[in-house]
Every structure is written in structure tokens, then in C-alpha cells.
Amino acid sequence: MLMCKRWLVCSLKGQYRSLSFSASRRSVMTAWVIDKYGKNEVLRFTKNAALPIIHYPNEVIVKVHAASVNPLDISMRGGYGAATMAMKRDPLNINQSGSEFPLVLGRDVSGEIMECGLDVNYFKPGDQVWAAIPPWKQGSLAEFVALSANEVSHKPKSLRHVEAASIPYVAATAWSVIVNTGGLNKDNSSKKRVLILGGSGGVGTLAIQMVKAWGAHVTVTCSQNAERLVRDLGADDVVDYTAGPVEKQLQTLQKLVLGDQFDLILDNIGGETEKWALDLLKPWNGAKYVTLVTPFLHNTDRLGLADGMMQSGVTIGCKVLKHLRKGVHYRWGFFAPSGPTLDEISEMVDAGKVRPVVEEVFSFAQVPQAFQKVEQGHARGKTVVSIVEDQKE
């Protein structure tokens, strides 16, 4: 329904075109940028970052009210995925190496539409919106950001910007993993058993709420001090990974409590988990294991784009066949930016089915501290950066 509404609005021949605030007023903005890859000291505050402009008729410019810092931002600060991102930015390899700098990080944005391209009819200047920004684009730790209208959604009316900024990236990731890859949705999740490995971080806390709202039975692994959080979000069973081998605890839980195996496992941990986690799935029943910890970007960084993709293809192919012989499905999960997905999440938020989990809010001047906080790990939700103080909407 939401996608149909978006299509109908966008199909109308709107005549509105905002005045170019970028051309008429200013050409620079404040932002946190990096000029090279490295540790936290590469972060640099500037008042002279280039103001984004509309290059394509389906783009919008958003004034950023709040952003957030994700583990991906920490990795990208160090150069993770640089080869793949360079290919996405410059597929014909026209620009010189390092042309992405100065680079603005930040994948979440909640803010206000300032300018719309000629083909944008679903939004207008002044709309309160949110979005998850693809990693090959300039990010949200700045005053303004340019996005495709297909990546943008109207912000939930019930949330302030600092709350809304905690959701888009993890929501788009969780939706991609659970719905697009895992095969679950609001119509088929009732009584399904879902295991979320590492449930107290950003993706985990959002995934718990999604599948619980759809009627699934949710089991979560986390540390003891995060148990109250994940139970409040809807987790039915919680396994403390600090209390002993997780594999044995889950096997005992299945025998004594659940009485059945899992239909879907979402792995936010990686490492040794896939050596035993797939044995917890229902065999020959379409059950899937989906991991967000993949070697794809690492392979392309290490081997180059062509060889890295080939190595990744061999790896995933071998693992899929290995586990298919046991009657279960092995998959890799990836973030996928999508405005229509955020439309769905926005409805769930305003209906009270999904709520933000914000661990800490930093000011725009404290971006380096926000990066340090996320880099320490052991997240209990999201780390948000407030760029414009919230006002009444």
C-alpha cells in the first residue's frame, strides 16, 4: 500500500520547484570530514566543506538535524571497503585515487527537506524526513546531505529527530536480512522461531521488535547486563553468552523449553558461530541462517575488485552447497537503502510496534567522542549525534 501511494504521488506531474538555496545563499557548510584513512585523529572539523548540490532530477537536499554513528563508520574511517566504494562512486575509473576525500561519514540522517529535483513529487521543502545513506555517498555528519528521493522517507511523527536518527540504517539492514534474505514478513512470521545472535546492538534491537510485532517467538543472545533491555523489546528467551558456551545453552534451551529448532537465525557476531549455529535450524523446512559478518569487502580490499568478488563467490558457493546437503540454507546479509522500507518502519513506529533504542547522544562538537564510544563495542542501542537542536514539530 505504501509503495502504491509513493508511486501514485510520484507519477503526478508536479510543477513545484524550490529556489536553489545552495546557489543563492552559500557554497560551503560545516562538517566532520576525513582526508585520509586511519584512527580517530583523522577526523577533522571544517566550516568550509563543499555544500551538496542536486546533480540529478530525482535528488533532494536534506538539512541534517541529527545523525548517528554506526560500527560501519568506524570501519570506513580505517579504509574498510574502500575498493568497492571507489568502484560505486566512479565505475569508469575516471578519477584519481583518493578523489573521495574529504569524505563525510555517517549513514543515518533525520532532518528537513530543503530542495527538490525537478522529478521529485513525493516530497517538498519543509518535509520532515529520515533516510539511510548508502556508504558510497557523502554522509550525514554535516549540515546538509544530498540523497536520491528513493532513499528517503517521511519521518515518524511520534519521534524527535535525535530519536529518529537512531533507526534508518539498522532498520534498512534488519529488513534486508529478515525480509529480503530470510523470507519472513508480517504475513508468515506467526509462531516462527527466530534466533538473534548479538541482540543488544543496533540491528539486533530493531530486529527483535520487527519479528516480535509479526508474531514470531524470539530468542536472543547477549550479556547479562543487556537482558532487561532485550526482554523489554520483546525477546521471549535470553541466553547470556558470559555464562558459558552459547552453543550448549541454546541446545539445552531447545530441549527443555522450545521443543523445536529455529526457522531463522540472524547472526550479528560472526567468527566461530557459523560452525555450530546452523545445527540449530529446522532441517528440510526452508530454515535459513543469515550472517551480517561476511568477508566480501575484506576480500575486495585485499585482492582487488575482480579477484575479491571471485573469492567471495567461491566462498559463499561452497558454504551454500555444504549446508544445503544438510537441509538448511546459508546466506550472507547486506544493508540495502530503501525509502519504501522506511515507510513501512515509520508506520510500525507510529503504531507503537517499534521504538528507538538510543544509548547516548553527543553534540556536533563531540563527534570524535561519539566515534570512540562506538569503537569500544558492547553497544546497548545506538549512538546519536545532535546537529540541530530539536524544535516542536
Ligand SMILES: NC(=O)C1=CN([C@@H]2O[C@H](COP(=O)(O)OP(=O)(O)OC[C@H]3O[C@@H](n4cnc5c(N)ncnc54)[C@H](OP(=O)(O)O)[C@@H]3O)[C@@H](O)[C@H]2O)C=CC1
Given for the second form:
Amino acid sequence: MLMCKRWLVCSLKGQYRSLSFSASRRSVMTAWVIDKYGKNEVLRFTKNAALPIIHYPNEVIVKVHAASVNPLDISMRGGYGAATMAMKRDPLNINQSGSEFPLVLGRDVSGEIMECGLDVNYFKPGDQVWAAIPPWKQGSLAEFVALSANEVSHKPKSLRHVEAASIPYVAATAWSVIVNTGGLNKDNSSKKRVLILGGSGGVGTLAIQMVKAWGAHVTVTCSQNAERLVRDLGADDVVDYTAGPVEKQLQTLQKLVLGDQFDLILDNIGGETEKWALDLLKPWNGAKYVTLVTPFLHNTDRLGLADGMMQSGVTIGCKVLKHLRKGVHYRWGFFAPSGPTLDEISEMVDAGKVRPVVEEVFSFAQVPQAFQKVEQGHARGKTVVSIVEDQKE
Ligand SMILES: NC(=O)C1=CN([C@@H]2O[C@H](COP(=O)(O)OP(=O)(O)OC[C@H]3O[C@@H](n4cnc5c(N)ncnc54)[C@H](OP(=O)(O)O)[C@@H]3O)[C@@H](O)[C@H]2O)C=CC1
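Please could you give me the other form, the form predicted together with the named molecule, since above is the form predicted on its own?
Once more the chain from above appears, this time first in line as the rest of the complex follows.
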């Protein structure tokens, strides 16, 4: 359904091609890369990173104005997901080394289209765009990035690049778990009760705003000093997880205030939470618990692709069946890159229903400090990297 708008516009607009970028092409660009997995010391600034080129006719090259750092970048810096990503990365074996290095991290981009492949009709050079970059592709902590056009979307007109870069990855993740896995959308969320475990970080601050805009009643767990932030974003009830056992506080809230159980729980925390959280769902009513903290990539890193996927299949299968017997649905949620999803988010932003929550902006020279910041945890929204000096549209 989301793709329809794009097809319509494509057929109306006709074809656009690359303009001046190809002609004035350099072969190298500046970037932060890693040449091996490890801690922050592996981050290396270079002026000689290979400039991305278009390999497929549906690809575009985007000049990066701003990027952001997510917890995934910290994990990928340490080798998380390497086995699975290697399967998808460099499908043409362009660098002929079979190696993923030098690897550029950064999953969010806000910037400008420089060049379009021959099949790209929806974008043209000069368009202001944003995107969430799949983990198996080279990232956005660089001057340019190559993406498939269906991963890219026109950025909200009301946002500057540094604001826009805070949204795509967490928005695409929140949309994937709430809409695709959780089954809620703008037409069926009114008066639904949603619990967001861990509401103060990147995904949480976006998820609160989305379900609130669709009319849901939103309960959030976070630490005490994040209460004002999450209430400003739309949380109706806030539980301070540092003030005592969070499950007891939520049970009391359900009995005394809500008078009902939850239709959807989004778990950004993982670990012990799934031992008690599913008891807070309405049974036999299609209610779902979706966790973003899954062992999927850890399994493939540890056991290899085939055995890791088999192990994940057994684990999720057992959990789904165990909870189905109690009348509730257990699910794993994943980030899903999608331009059409970002088109929807862009409209919500320009309509004032979703706003960026930028905690700190670092310069391109300060990328290692941005990683340190994210690694320390306790996020209150997003950590952004400004790559081209930002200009108000
Ligand atoms: N499976 C997938 O495809 C994806 C998975 N993820 C995962 O989802 C999780 C959330 O991502 P993201 O929002 O970007 O992470 P962030 O680091 O931005 O946010 C985490 C937030 O949780 C808060 N927090 C920590 N412990 C608790 C707790 N026990 N209860 C309530 N709040 C808590 C932190 O603040 P404080 O400590 O101060 O309370 C922080 O604000 C991460 O584990 C990430 O790796 C994210 C995207 C995609």
C-alpha cells in the first residue's frame, strides 16, 4: 500500500538522470572507517575512502549533510552481526578482497541526491532526502553514500538536516515493530493501550509520538529524570523503573488507573522483562508483546549462518507457542529500511505530529566522541553528527 504513491508520482514525473556529479567525479572522499572490529580506537578518519558508485539502475548517490550514531553502530564496531552482514555485503565482490573492510558505520542520513541510476524516476539530483541505511551497506559517516531508491525518501521540509538525521533509523524500527509486527496503525489505534518499556532513548521517543498521534493511550517506563521528556512527547502514564520493581508498579497502575490490560507492549530493554511483561497483556484479544532485543544476530555470529538461524527458529518457536497457550502473542521485532515508510513519517513530521529529539550534535571531526556518548548509554533521544554545515531549508 505504501508503494502506491511512489508509482503514481513516478509515472507522472517521467525520467530523471544524473547531472553534474558524474562529470565532476572524484574517486575518493572523506570518511570515518574501521579496518578491524574493536573499541573506539578502531575508528579511523581518512580522506581516501573509495567514493561510492552506482552499481544497479535503481540506486542513488546521496551527499551526506548529517548522520547519527545508534547503539547498533557501537555493536557493529565490535563485530556484531558480521556473519549475517557479510552474506549481503559486496554482492558483486567489487573490492575483490571478500572483506567487509574498510567499513563505514552510520545508519541514518539526511542529505542531497547527487546522482540517480537509470531506473530512478522518483528522485532527481538536488532533492533533499533522508534514509535509514541497511546494516549490510556502507554507512553515512562519510561524504557520500549509495542507496537503493526505495530506501530513500524526501526529507520533511520543516526540519534542518541535523534534526532530520535523528529520525530515519529509529522511525523505521518503530514503524516495523508497531505496524508490521504489532498490527497497530493510524486507523485502528484509537483507545488502544500501549506500553513502551524504555521510552527515553531513540526508538522509544519516536514510538511514543507515533502511537500517541494515532490516538493510543501510552504508558512508558523510563528513569525519573526522563519523565518530563516522555510526557512532553505524549506519554499518558510514566513509571520510573529506578523507583522499585517495575512489574509491581505496572500491575498497580493497571488495577488502580488503567482498569485494563495492554494491547501492545514494545520492549526496548530485553533481558528479564519478557519474564513478566506478557502477563500485562489482554489475553485472547490479539494482544502482542514485541521485543527489539533478540538473540538473532548473536546466534549467527556464534554458530554461523545456518546453525544460528536454526537456533533462532527453535528459540522463537518455543516462546511463541508457550505464550499462545496463554492467549497472547510473543514476537521479535527488527529494523526494516523503507523509503515509503519514511514518506509516511515525513508527513507526520511536517504535520507537527512527530518531532526530532536531538540530545547532542557532534561535528564530523568528533565522530569518536559521538560513539563514546552513545556507548555511555542513558540516551535522551538521539546523538547526531553534522557533516556539511547545516542550513535551514
Ligand atoms: N532488533 C532491531 O532491529 C533493533 C534493535 N534495537 C535495540 O533496541 C534497544 C533500544 O534502542 P534505542 O532506543 O536506539 O537505544 P537507546 O540507547 O537510544 O535508548 C535506551 C533507553 O533505555 C533507557 N533504559 C535503560 N534501562 C532501562 C530500563 N530497565 N527500563 C526503562 N528504560 C531503560 C535508557 O536510559 P536510562 O539508562 O538513563 O534509563 C535509554 O534512554 C537497543 O537495545 C537496540 O540495540 C534498536 C533498533 C533496531
